[in-house]
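Taking the form predicted on its own, here's one chain by itself in structure tokens.
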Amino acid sequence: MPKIKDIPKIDRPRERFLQKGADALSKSDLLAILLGSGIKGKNVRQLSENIIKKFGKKFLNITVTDLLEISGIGPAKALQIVSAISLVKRFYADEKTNEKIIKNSQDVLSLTYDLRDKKKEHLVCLYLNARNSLLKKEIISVGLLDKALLHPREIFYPATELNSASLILIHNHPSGDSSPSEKDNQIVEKIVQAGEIMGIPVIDFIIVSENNHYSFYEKLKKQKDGFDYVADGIQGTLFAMFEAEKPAYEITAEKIKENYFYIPQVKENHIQLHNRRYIGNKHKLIEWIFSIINKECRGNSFADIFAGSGVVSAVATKHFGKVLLNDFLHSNYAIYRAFFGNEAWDKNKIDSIIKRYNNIYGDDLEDNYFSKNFGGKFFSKNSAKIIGFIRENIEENKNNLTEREYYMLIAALLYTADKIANTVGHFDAYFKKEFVNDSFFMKPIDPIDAQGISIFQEDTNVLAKKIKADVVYIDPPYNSRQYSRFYHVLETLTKWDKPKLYGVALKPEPENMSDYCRNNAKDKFAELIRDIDAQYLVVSYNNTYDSKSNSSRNKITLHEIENILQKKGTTKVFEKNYRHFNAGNTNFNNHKEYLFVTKTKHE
């Protein structure tokens, strides 16, 4: 076996790196520089090439363990590969402090000047994180685009690989004309609908030209140029405001003028209410739904009894004296008891165990309940032992927290879980791919400062009885999704119960399991509207019953609801176009939002 002394020095990588550098030599010449030599019967150069063979792309991943199955490599050689790919990626990680934030459009047109002169027609995606740092600007298609030919995966495959946590198309016009074709606005119309399910919004479409460029934007919202897309939390995304002129469906609405502002409390670097993957989240409704309440409502006590997110509860501590809020999800429980509790806790106290939790690594921790069952799947491997670990810290040390300390670190937990979770924003399957996000990350909670909240986890039927409001939201699950089996692995980590575990999707015995997402939905909800006591009923609804997905269809008519409502009292009906979150297959494309307000016959 020749040794390194043997080849010719010129050939030599540490010589030829001296006389020509780095680009002269392999990867695997550049590591057998940093090992400096071989092992009996492998000269360096022969080591190297087998390290760099063995492990290909996850190079940059692999650890002291990984090294040290390979015959002739000891600790000191594994800890010097290790330790120099770590001290890289914390210097790259230094660099990201410089990475290019997009605000605006301009900021889009910067990045994208060039294609004002192209004679051909290109489509660019810039894929961009949770802060609207640039990930990757990427050419998509080139010559004329057709909504035939042009499939969203070619869109979004390259968004899952990077994690981007949203989008932004820019295509240009050699025309000269800006203006949006019929063709761009059915290719937004797909890509903005395909973003919605995959959990991975558009944020923008661009078009430009060689001296003008027309924003989808822009235009929605109505803005002059210099606004800012606002990021990691509240994001105004072309699903949410992209609507169309179409008839009223079935029922005869009204249409509120939407004035109602709130600016939600945001601390930065801090855990927002809103910054969470719920399906039927209120959080891009929230004006429409005050607005209304506002105008038709009176009171000084609030119901939200199917509170899910809890976004409606946050908004109505700002014009409510007393507000109840309720679900039955542990998970959906355990954040309500940390944004809204009012408990001592203590602030220094929960930020001195985040930052310790910060600096945990996965490669030191050993397998978990969490990460056996999970790793690998919903979450990285690595990852998924850092959440299990935390869970069980939390659980052993609970006698040392308060009550609200407690679910404080538990919310943290979960919005951190469900930020990095390899899913499209649910629980019900995960995305096979050979990379996952590892990069676990918690934040503390920022907790809405109110007073008069009243917290409970039942049954709403039940609870119905024994309550009393002058204004009650009921939101329900119309269709069949069970919100506990979306939820599970939220619900096992908030429990802790780790219970055995079925099927691919790793789902627990049924619990929790809601008569409104069975035939038997407008019978419970005829039960709950006579048993309420309050002033004002107000009805979220979304008008997706005629949908051809099974999951998707609503268990309940806009008809049968109305004539509920109206045996309680005088009924108004209001609309909004909206998009909804869509699991299945359907050429249903009137997608409305229904608000019924209901003033009882109170006596």
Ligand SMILES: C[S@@+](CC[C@H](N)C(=O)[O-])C[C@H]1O[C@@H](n2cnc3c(N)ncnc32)[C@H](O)[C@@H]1O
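We call the rigid core the largest set of C-alpha positions that still match within 1.5 Å between the two forms. None of the values given here were measured: they were computed from a predicted structure. Residue numbers count along the first chain shown, from 1. First, how it differs from the form predicted in complex with the ligand.
In the core-superposed comparison between the two forms, the C-alpha atom of K381 has shifted by less than 2 angstroms. With the core superposed, P477 shows a C-alpha displacement below 2 Å between the two forms. Relative to the superposed core, G195 undergoes a Cα shift of 2 Å or more between the two forms.
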Given for the second form:
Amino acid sequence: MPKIKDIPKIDRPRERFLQKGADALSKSDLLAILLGSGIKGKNVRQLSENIIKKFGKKFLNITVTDLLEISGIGPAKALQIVSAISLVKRFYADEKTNEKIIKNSQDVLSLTYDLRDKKKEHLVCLYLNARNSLLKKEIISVGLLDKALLHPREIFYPATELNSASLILIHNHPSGDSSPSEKDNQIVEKIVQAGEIMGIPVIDFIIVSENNHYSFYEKLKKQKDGFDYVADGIQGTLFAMFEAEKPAYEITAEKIKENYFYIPQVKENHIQLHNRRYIGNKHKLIEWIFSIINKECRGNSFADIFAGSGVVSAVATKHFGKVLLNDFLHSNYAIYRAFFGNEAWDKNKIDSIIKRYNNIYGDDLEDNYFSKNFGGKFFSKNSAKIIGFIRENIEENKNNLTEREYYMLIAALLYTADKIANTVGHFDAYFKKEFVNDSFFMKPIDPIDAQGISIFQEDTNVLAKKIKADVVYIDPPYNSRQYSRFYHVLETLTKWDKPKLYGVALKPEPENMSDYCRNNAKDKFAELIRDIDAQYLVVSYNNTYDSKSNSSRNKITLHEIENILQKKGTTKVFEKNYRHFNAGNTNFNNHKEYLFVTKTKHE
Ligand SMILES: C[S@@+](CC[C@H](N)C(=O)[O-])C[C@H]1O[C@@H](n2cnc3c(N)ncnc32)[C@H](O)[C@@H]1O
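Next up, can you give the form predicted in complex with the ligand of this protein, since the form predicted on its own came first?
Zooming out: every chain and molecule, the one shown earlier first.
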């Protein structure tokens, strides 16, 4: 274990602070300075990394008792940290009482006085909270103000980030004349409309010159009463401007309101279902998908038959009384049993097991199946030893765990392994470079609170003949990339039958190879749709068919999907611009995500 004195001087936190300043240091480096020294077997950097990782965003609310739980932290060090935090909070609170409330244009002008004698045109934005207190002053652009060049995103993106309730824009005219030009009028109109749609009103737009200013305030106030008129046509152009979804041909200019926010579980220091890298997962499209499902479909049961990461099912539990999840991967099945299961489990037991696991150090361990195969490749040697040791320990302890607890520990280990893997997110290859993340730290999972869940691990076409649901969501793979090969390390870790591994990427014998990744995909899809008993079929599709890369090219075309679905019932299509996973060889610009909704001819 390297001691801090073994680290070259320039890499030591104190030396770096003195030479380059506080900004050059990470949070854990700063904490290391505060702690001063480590303990036997753990240098001060590892100790501070453990603390930062364990408490994350909760760091500022840390208590002495919390800190005493960490091995290596005694009362003196705990007090040191908590006192430093309290001190900063006090100063911060004093600072807050000096907050700047904007009551009128004079307040704005005093905050932007420097703009009057600028030689170039500037556009500055003041972001305000609900009490009109200034959250941030930001320069949006410098140079000639041009409607065509200024995108509302530049103004509203920081507003959404800051959770701003309203904003004020200030623009200078170096010419000395503060009266608005035609371009100014056009820009004000465009931004104000965008603000209305975003729900972040533009309170004022002020033009300043050396001795004068012009405020749009009165004009905007009058306009506000008339804002209900925001007509379809205008909405259309504004939404195009924001690259929002364009419903395709069936639903004309109607906007699909994305108001079914997925409220993920909020327990801090826990793993949430969506905290993993999974190709094709729909986490970022979830509001769009459910806005459509809730508008187009009726019923009480939902089946997610290619469930993947499970994020679609998680949201379905908020809208449907019964939810079925299916995927043929072992790792996905374990994750569903952990997050969605309804069997009993003991929180204190899981927490204390995980706490013990986090105090294991690779240096103290012998090599094991996992480290011999994957150490120094997909994971650092150290992390691989810990992962293999823990997996073995879960198996040995199986009799002392309920099934739910067993899967909860495996799921926590799978997510942790994914987080520190030296990969782009799947296990087809690993980086040759140094290990970016060599710090194993396991958190418990935060299960989904829902009833009426059934979990399957079957080939979808076989399962389809046996089940029935009001809404069936279908999201198969569409290209030749086999999920079981991509996630083979997680499969091996879950099954733990220690198979012989082959090739550079150390894959086991093939298992769960999907027909949807083969040339007969279209026939398999047609068979599935024919067999499925549902009121509504909801099918996700993305148009990678024209891709230059062979493995990214779709095995089924958009039209083939459409034709197959038309036979089953009335079909509508929705589309959305979306950026997809790209391993580097493929140009995915302009690729779209489609959602087909078929109301079946139900006998
Ligand atoms: C595109 S992903 C689904 C992504 C998922 N909707 C999400 O949000 O994470 C397709 C999934 O189908 C599974 N799969 C592929 N062929 C299958 C088959 N024949 N039977 C069961 N599952 C299959 C894969 O393991 C993969 O997890």
